[in-house]
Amino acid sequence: MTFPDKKIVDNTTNGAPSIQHSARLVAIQVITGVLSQQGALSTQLARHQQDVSSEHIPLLKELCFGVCRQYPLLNSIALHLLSHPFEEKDTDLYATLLLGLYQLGYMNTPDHAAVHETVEACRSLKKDWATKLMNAVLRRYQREADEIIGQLEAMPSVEYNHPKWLVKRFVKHWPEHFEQIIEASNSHPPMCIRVNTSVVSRETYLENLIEKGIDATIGQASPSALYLRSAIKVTELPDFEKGFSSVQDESAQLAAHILAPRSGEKVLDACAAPGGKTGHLLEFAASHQASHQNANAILDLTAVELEPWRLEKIEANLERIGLMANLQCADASELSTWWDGQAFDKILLDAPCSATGVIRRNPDIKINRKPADIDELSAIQKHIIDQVWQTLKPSGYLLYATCSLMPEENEQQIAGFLATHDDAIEVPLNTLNPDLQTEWGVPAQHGRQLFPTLKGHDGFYYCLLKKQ
């Protein structure tokens, strides 16, 4: 195993030490927070990225996402180089070392600059005692990189750049798809957008992109998906501020197409953040009206989310696309805190999960996700679906979804639910939308499982249930 020949461009050094550049110091804070399990990478970045200038945010994200994405390899190298692991109180130093190794292996930062910046970061952290250690460790790695990697590459966590326990589970559950899962999960995700077909057709929007010099192709699973050849700022998308498009993975877009909300229906989006599916449900309802009424007048949509700050994101997303929903800040499983007793025609339950199908978008999963989490999350999912099912009308439909690849959270979860609920039956995913092609992914015991693809959709699971 070797580091890539093509390294990420770092234009901030120009061959000279640049410890003054705040992105690296903020990256140390973010990575320290992730290593200390103080919150997800996305949460840490949201908390700290205002500490750097806007032009340096891309570098900050590259450093943070990069270290997390390559963590199994970088961690093995670091532990091999250190005679004793850092103590917990020095987690910031370990984050600094990982960042230095990432710069040496994956960025075009000159080696002497990467070493110098890492050593100087110790001083900025008020831990001058670690400067000689950091210098010695990184210089040794410069000299012995090939030999060290050669000694480590037989380890599953190094060979596949995933935690050993996760490699074992992927091999056990999906042996035929294992290589695809690993390759896609270690890659940078493509930029996929959802066209708001209530205001513009996908074909017209594709033409608008091409006219602006933005190369794009249509998605094969979702009728509203377009893939951009290269990632761009959302402000460069045609009429983005008017709600003509949103950034959303193709597999996540399938939820609205499967549930197919219609005029006059009462719909629940449980566990709704960050609101992409909430907006899409409204857009779908609006786009399937004979007249061009506002979706707010035709769809009674309730979105429930536990975290207040995440609910604010949903509100902002809906405001941009010009649509509204009844937003409830509550635990969806605690019915007494939000439900008015009026049953729903359709429910989308995008359940909290291990997110093992979207590791490339959330690479900190490689650091903090543990085997015990699967059982804990499965119990949470069971409780939520048991409770939310009570709010569904007879003859109503519930779409269960996760971005997980773990059968315990998906087909096994549904099998257990059907075994204990005589009023529930599974129906085909295109029951409510006969025009929807459902040959994506693979059939599971119940529902269908999508796997992450290198230049396509993320990993996802769907199963549609009807209340008899």
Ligand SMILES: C[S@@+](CC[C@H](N)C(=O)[O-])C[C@H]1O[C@@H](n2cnc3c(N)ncnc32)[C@H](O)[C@@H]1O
Second form
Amino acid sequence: MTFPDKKIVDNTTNGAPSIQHSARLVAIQVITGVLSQQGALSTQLARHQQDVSSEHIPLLKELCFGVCRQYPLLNSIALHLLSHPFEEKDTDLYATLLLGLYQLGYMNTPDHAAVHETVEACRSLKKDWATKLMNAVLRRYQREADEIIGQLEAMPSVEYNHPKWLVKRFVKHWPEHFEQIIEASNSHPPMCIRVNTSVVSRETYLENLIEKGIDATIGQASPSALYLRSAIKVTELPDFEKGFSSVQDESAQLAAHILAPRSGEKVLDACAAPGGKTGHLLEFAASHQASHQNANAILDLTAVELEPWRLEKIEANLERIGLMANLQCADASELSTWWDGQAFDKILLDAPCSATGVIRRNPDIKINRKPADIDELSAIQKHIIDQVWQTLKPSGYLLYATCSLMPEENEQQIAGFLATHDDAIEVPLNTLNPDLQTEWGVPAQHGRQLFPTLKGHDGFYYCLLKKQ
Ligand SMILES: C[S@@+](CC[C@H](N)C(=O)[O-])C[C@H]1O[C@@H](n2cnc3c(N)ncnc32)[C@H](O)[C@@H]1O
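So the form predicted on its own is up there; where is the form predicted together with the ligand?
What follows is the whole complex; the chain from before opens it.
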């Protein structure tokens, strides 16, 4: 385990010092929020990024995502260097130290600038008493980095850059896929888009991208997926504002292809925000409609979401692609609060989960996810599936999905469900890409598990159930 040779370019070191300083101070606030469990990294960034000018948002994100992604290593180094851990009230100083170590190890910020910025940050936090300590700790690290890392690298959390409990679970559950899971989860995710095939074919959209000089390749599992060679702003995507494409991981795109909603069907999207799959279900049905039908009339789609602020994201997503659903802000398991009693033909239950298949997109999981969460989430998923099953018509289909790699949330969840529901049967999934003769995922006891792949799709789980 060593820090990388090639460091991430920090273009701001020549810019106005006050502005770059502010990006670093906001990064301290964001990381402090994550460390003190005040919310997920994405929530913290959304809350604080307006305090930074738009040109410095990439630096802010690099610092925050970087610290979370490298947290197991940075945390071990920091604890090794400190004779006493910081008290809880000084979590902001701990965040400052982690950011300083990240800049020294992973960014091209000159070392003296990284140390100076970190020490100055203590003053900005009105904790001048910590400047000497911070300076001494970082300077020691500069001198002894190789030796310190050498002493720490035998720890599984450092070797694999994941918390020890997760390493243990991945080894236990997926020994053959362990290396792949770790490598992909430590990587930067690729930018994958979903082509709205109700308005343009994937081939034509790929040509449009190439014409604009945007290099892309087709996804092998989802017929609507394209991978961009490098990430770009969504506004640079051809006709993005008209809804011709959306950013969505390839594994997540499989949901609509599996459930395949058709004209006239009544469909439930039970845990819907931010609405990626809601939009795709509508696009899928629209792309299979008779040409004279109004795209909005073909699918009677109800999307239920617990969090009001997340429901707004579904609204915005649907507005952009120009399609409609009946949006309900409710707990999907409290049927009396949102269900009118008319049964659904098809249900997508994309359940809240540990997100252990998408760690590279949510690297704060390495900091805050705990073993006890898996049992808690599994109980929540059980409750939701038991309840929404009641809203499914006989002969109807329910697609259970998570972005988790934990069997407790996936195959074991479904095993428990099948054991207690005589009217449920598992339907085998069609996983074959006929053009390439490849299959996605691996078979689980029930359903199909996908692992995150380097430069490819995220980790996901699907199981299709039918009501007899
Ligand atoms: C995995 S995300 C869904 C992602 C979404 N299907 C998509 O593709 O964009 C799970 C969502 O379920 C919501 N949720 C959690 N518990 C819920 C419940 N009891 N009822 C409805 N929504 C719930 C969460 O707020 C979160 O937005």
